[in-house]
Structure formats: structure tokens, C-alpha cells
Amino acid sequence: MAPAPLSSSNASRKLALLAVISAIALAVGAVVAPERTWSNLLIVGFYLVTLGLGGALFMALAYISNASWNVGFRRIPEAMAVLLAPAGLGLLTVLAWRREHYGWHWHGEGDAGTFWFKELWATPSFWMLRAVVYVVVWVLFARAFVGLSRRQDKTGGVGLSIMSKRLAAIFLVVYAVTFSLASFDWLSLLEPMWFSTIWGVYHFAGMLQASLAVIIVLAIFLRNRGPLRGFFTDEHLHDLGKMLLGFSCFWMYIWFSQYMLIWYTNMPEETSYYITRTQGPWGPLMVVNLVLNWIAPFFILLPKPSKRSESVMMKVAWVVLVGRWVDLYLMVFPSTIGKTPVFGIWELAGVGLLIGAFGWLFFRSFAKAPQVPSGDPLLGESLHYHC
């Protein structure tokens, strides 16, 4: 069975659009409101890092595991995973544009006394010389996935996959320490004061959860279009569906025991990052991040009719990818911008970005490669897998 093939120049055009009317409306905005703007830039690009870095970690996992069902659909994680150059590149543009306000001293906390350790760890230059050290490493792994995936394609056999494993193992270890240290770095540092020994585990949750919905949107786009028809099944939208239920809990998990473990100490440098964010105009949005993001893909996944129903499954991904912007959102602006939410123009064309930009970025990616793994041994026993 030959897969059909992608007709989406006029979707590419489209998104390429979109992208560059966002981006030319967040220029204007880099002079009239600069903070906002590097605010939505910053989310854009951790998101987008995010996303790729999801896609090589989702192989990974998949390699490692010796998982055979994926391999029908495997190309839409690697074309996620080959975003990581330019939006790494994006990420690492936005950090050195405000590299200062991760200083220690730019807060106006003085001498670090005790803390001198985290006041070295600060320092601008140390700080971006590691953001730059973390995206490199991401793009070799992402590439070297990609490229053994692409040789098997013309050459075939079991040799090329076991390679990947070999190569997934490693990944998995650094992932887990570049990631965490990355998560502190971008994100934590905003408020320098703040403290949470599970912050990494968090945004693994996360970047999962939202990267599942986006392999979940396109795959159900793809096999609607063609290119997937007959290599993406029900059966796989249904385990997809089940990862994508238990994520969600596994984030809401995490979430829920940060903010226990916070609220039972009650240490001032603890509670300062939740009283600003579940107080006031942001309780709201607190509320409305934990609906997003578990209690709507909870109730709604449960059934099993659910998973295996491409609109419902297309409705909770996107629930779950705004769901995920939103828990961005509460990280950055509270700490950047102020007490009071805000929501206008600079923001819509942050989203305009986000989506225009990683739309047309997997397109091409996707377009440029046979779109189903032929040469791998495993492929028949995807295209039969019953769950």
C-alpha cells in the first residue's frame, strides 16, 4: 500500500501567512510595548521547543520500549522533532533580547548570602552560554533520530533500529537533566526567590501532554488528506487517546502535589509564586488552567467510544494545546508583566505566530521525506495492530 500523497500547499501558504503577519504585528510590538511583547515571544518559543523536543522524546520512548504500533505514523513525531533547529534558534534570539532580567541582581535582591550558589547560576553569561549548550544537544539527538529513521527507508533491516534504541537510552538520560536544568533556566528564574524540587517533572508533563495532542490533530488531519489513510487506524487514535488520559492525570498529579507540598510549609519564598497566581484577577485563569488541562480531557476520554471518535479526539487535543498555553501564560506574565492579566493584540499575534509558524515548519518537514517508514521491519505489524 503506497500512501497517498500531501496536497497542502494552500493550508502551507496559509499558515506561512499567518506566521508572517504575526510576526511583523509582534516587530511593532518589540517598540511599543516591548515587555508584553518578549513575554509572548518567550511563551511562543518554549512551546515550539517544547513541541519538537516532544516529538524526539515520543520516539525515543517508542524505540526504547520496542514499541511496534507508532511506526505507521512515526513520520509526524519526526517532522516535529526537525522543528527544533529553527525554533530552537527562535528560543535562544528571545533569551538574549532580555538575558539581564534572569540576573540575580536585576531583581533588586542584593547580596546573595546563602544563596550564592544560585546568584553564580544566574549570571547572564553562564546562564545563556547553557541555553545554548541544551538546544545543540536537542538538535543532535532530534537529527540523529531522524536520519537513522530516513536510512532505513532506502537500506531496510533490524541493524538501523537497534541503533535507535542504542541512541534512545542516551537521549532519555540527557533529556531528563538538560530538560529539568532548562525548565529552572527559562522559566523558574523569573523569580529567582522561588523554589520547587519537582519543576522539571512538571513541564515533562506537560510538554508530553500537549505534544500527544498535536500528534493527534495531525494525525487525524493527515489521514483525512491522504497521506496516512490506511497507515493511521482507530485503534492507534485509541491508544493515543489513552496516553493522552493518562498525561493528563499524571500532570494534574504533579500539579496538585506542587502546590500541596507549597501550601502545607507555608514558606514565604514558596507561597509568594502561588498567592499572586490563585488571588485576584489570576484565580480565574488558575481555575480555568486545571479544567483545560485535566478535568475536560479526564471526563471526556473516559469512555471508550471517546477514543476512538476522531471528532471528539480532535476537540480534547485542542482543548488540551490551549490548555497548555494557558499553564504558560500563568508562568510567564504574572512574573513579567504584573497583578492584572492581560489579553489584546500583542497576545493574538503571539498565537497567530505560534500556530502559523509551526504549521508551515511540519508541513515542509513532513513533505520532504517519504511519509510512512517503509524500511522498517516493523511497519506491517503497525499497520495490523489491534490494542
Second form
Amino acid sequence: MAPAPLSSSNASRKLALLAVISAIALAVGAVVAPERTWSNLLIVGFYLVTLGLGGALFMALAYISNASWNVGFRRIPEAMAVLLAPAGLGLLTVLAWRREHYGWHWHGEGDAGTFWFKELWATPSFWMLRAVVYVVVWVLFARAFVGLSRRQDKTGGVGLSIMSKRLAAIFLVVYAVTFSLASFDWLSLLEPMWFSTIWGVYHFAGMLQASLAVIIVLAIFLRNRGPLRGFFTDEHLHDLGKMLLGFSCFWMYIWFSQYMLIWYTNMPEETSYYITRTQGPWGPLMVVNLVLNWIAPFFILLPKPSKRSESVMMKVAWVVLVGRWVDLYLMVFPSTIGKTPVFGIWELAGVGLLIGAFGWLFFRSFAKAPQVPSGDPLLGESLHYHC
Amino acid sequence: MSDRMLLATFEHEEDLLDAVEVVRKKGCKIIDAYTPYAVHGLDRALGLRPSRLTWVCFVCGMTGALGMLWFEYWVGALAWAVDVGGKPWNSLPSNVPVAFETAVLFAGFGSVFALLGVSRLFPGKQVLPVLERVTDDRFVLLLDETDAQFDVSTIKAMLSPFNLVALEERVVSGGELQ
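Coords for the form predicted in complex with its partner chain, given the form predicted on its own:
Starting with the chain above, the whole complex follows.
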């Protein structure tokens, strides 16, 4: 089938403009307010990388479970996965710029009392090397998934699907280990004296939740604009809604698991993280975080009609995406900026860069392939899907 | 329940779905449809209203969660306050896990028993299958025949394009057909 013309080139240009303006603002910020600019860039970089990785993860989960329902809109997670290379490069630059933020020296807490392995782990050169390895490995997997799927457009047949499935099995194991370590390296090590063994799972939950929200926003947009009209149905929307509801609950479950054990054990080296974030001016934001990421999606998405409604799903997805930003903000800013929450031109520019860069890169890579994987033997099943 | 009914048997779920659509358009009264497994889209084709079981589940879950939160507060802070690990007497975080489990328990049991109650299913209930093979590979549509205008031959002509396997009249007196 011939690809329908993507009539979003105008939107794409606006997004590119937004990204460029925000990047210029942040370049000024790098000189005027380097600390805040860096913190914002870290959020933007991590957000983008986890969306790219989330696209690859969504595909891998579908391949390994032999799912067919997602095939009709699989080009969305594919185009997200393509994003991983530029986003990864950006994040590595951000990390390299201020790699001395990580580890114990920056905080003046000295070597005394730190677990020896943690000191070794936070050695800047080893730390940077690992970051490069994680990103390169993810990019290679993402490219392989996208490459196999696009090759199947021409060849068809079930062989490439089986290859994707095998690749997904390997990817999921590699992903689980590397992403846990990466989330720990890049965010938790901002507070080197703090410990949380559930950190990796927490980030898995947040990543998948935000990625689902992005897929929902893009699928609705692309259906209304044409490319996915007739391919993305209310049944698909309903299932994405169920997944978003489920992973919002999972995020809350893991958030609470981390919080409750630390609260209950009440050990100073663990509670420090939450004392900063729940008491004083950061406290209300913590409540906002829970409302955006769980309370709102849970109660709104619980009835069936809201999961099938385009306008409700669009709004909830945006709420979750704002919640993801607040979640990351609460991880980074109390460690790097300190006592009180700030929101100004640099944060606005960060959000602008996030939306602009993501949208622009996404539409660019989405336009490079036919809008549906026409060679996939499961496409027919996906189009007749009924949930 | 009416006494006279017409039992149409089909071999494929697609035929049953199409037959339901045609029969409803003609204005015949459908008593029920019987299938070996859940047929997607049949509820919509039959024009059934959405299940109210979800609301039972939600109310039960909320009752469990809020009830347990209140109980924990009453026990831990009012009736017999005990100092555990130096925590305040009314500590929400320590109450959440049990409240969560109770919500799941109430929601689960509430839905199951509400379903059994509404469908009047209980241990030892005698079931009279409308057709033995409906538990295996046949799809049955049960039509009400009490209408004076009801004409079996018209119905037969109407349903025959859908690979009708059998059309059979049944008279039930007093009993309940499952």
C-alpha cells in the first residue's frame, strides 16, 4: 500500500524552530547560569534517551510475547527508537561536560565512610566509559530492530519476524542490566552517599509509562492527520489505555516500595534523599508528582469509555508526560540546585528543547519508512484486532 | 420466560454474528446466544448494555481500602496505641500495604460473588444445556416465538444464508434453559 502523505511538515518545521530557539537560550544559559542549565539538559537528555529506549522496549515486549495487536502502529515505536542515537549523543555530551558532579568528591563528603566499591564505581573515567558503552549497545539494538522491520517491508515472510523475536530476547536481558546501571550512574550518583536498590526498577516503570503516553499522543495525532487513519483503531487505543493504566499503577507501587522501606528503616544515609524532597518547599511538588503520575491516570482511566475516548486519552497522556518531567526534576534539582524549587526561563527552554527536538526528530524518521510495516505477516491480524 | 422458542444452530462465530444482526433488524426478539467461548463483538451485536460488574468491583475495592485505613487508624491510634519503632501513632505509610491488600481482596471476592449471585449460580445447581455441543463447537441463537406474527419458514429463509446447521422448535414448561 502506498504511504499516505504526511501532512505534518508544517508542524515539523515549527518543532524544529522551537528546538533551535530553546537550544540558543540554553547556550546563553550555559554561560549565565551553568548549574541550572546543566540540570535541565540532564533532564532533557535522560527523558529523550528513555523515550528512544522505551520505543525499543515496547517493540521487544511485543515481539517476545508474539503480540500482533501493535503491528498496525509499530512504526511509531520504531521512529522513537531511531531517536536513540542523536539523544544518546546529546546526553553523553551533557554528562561529559560536568562529570565531576558525580561521585563523592563534588559533595565534599570525602572518601571516608564510602563503600570502597562505590568509590571505584564512581571513578570519573570508568563512569564515563560505561556511559558510552550503554548508549552504543542500545543504539545498536534499536538500529537492528528498525532495520529488520524495514527490510521485511520489501521481503515479507515470517523469517525476519523470528529473527526480531530472538533479538528481543537478548535485548531484554541486556536492557535490564544496562538500564538499571545507567539510571543509577546518571541520576542516583548525584547523591553518592545515598542507597536504593529498587532504583533501576523505578526507572523502568517511569520509562515505560512515559513511552506509552508518547505513543498514545503520536498515534492519535497521526490518525487524525492521515497516515494512520484506518490502521490505528479504537481497539488499539483501548489497549494502550489499559497498558498506561497498568504501568501508572506499577510506577506508584514501585515509588511506594522505595519510599516505605526507607521511611520504615529510618537510617540517616537513606532518609536524607526523602527528607530534602518531602519536607520544606519540595514537599508540595512530591504530592504533585504522585497526582500526575498515578492518582489522575488511575481514576480517569478506570472506566472503559475513557480508554476508548480520543480526547480523554490525549489529555491523560499529556498529564503523565508532565508528571514524568516533574519526577525527573525532583530527582535532579534538589541534588544540584538545592534548597528551593525554581522554575524560570532555563526550565522553560529545557522543556522547549525536549518537545521540539523529540517532535522534529520523530517526524523526520517517521517519514522515512512506509507508515505501516506492510511486510509483517501479523499486520492483517492487527487491523482486525478486537480487545 | 416464554414457553415456545426457536433454536438456531450455527457452525461458525461469524455466521452467528451476521445472523444476530439480521434477526435484530427484522425486529425478532432474541432470548440469548450460546457459544463455546467468548465471541468478540457479540455483546455489541446483541445490543447488551455494558456490564455493571466493574462498578461493583470499584465500590468493593474502595470499601476495602477506606475501611481498612479507618480500622488501622482506630486500632493504632485510638483503641490501643502502641509505639512501633518510634513512629507516630497514625502513620499513613505503614497502613498503605494492608489497605492495598484489602482493596484487592474485597474487589476480587466482591466481583466473583456478585457475578455468581446475578447469574444465580451456586454449588449443586442443575444445568440444562440448550444443546450439548454448545460447550464444544456449535453456536446457538435462541429466538422468542410467542409473537403471533412469528413464522418459522420466514425465519428459516432469513437464516439459511448463514450456514444454518439446524432449526428446531422447543417448548419449555416451567423449567429454565441454560
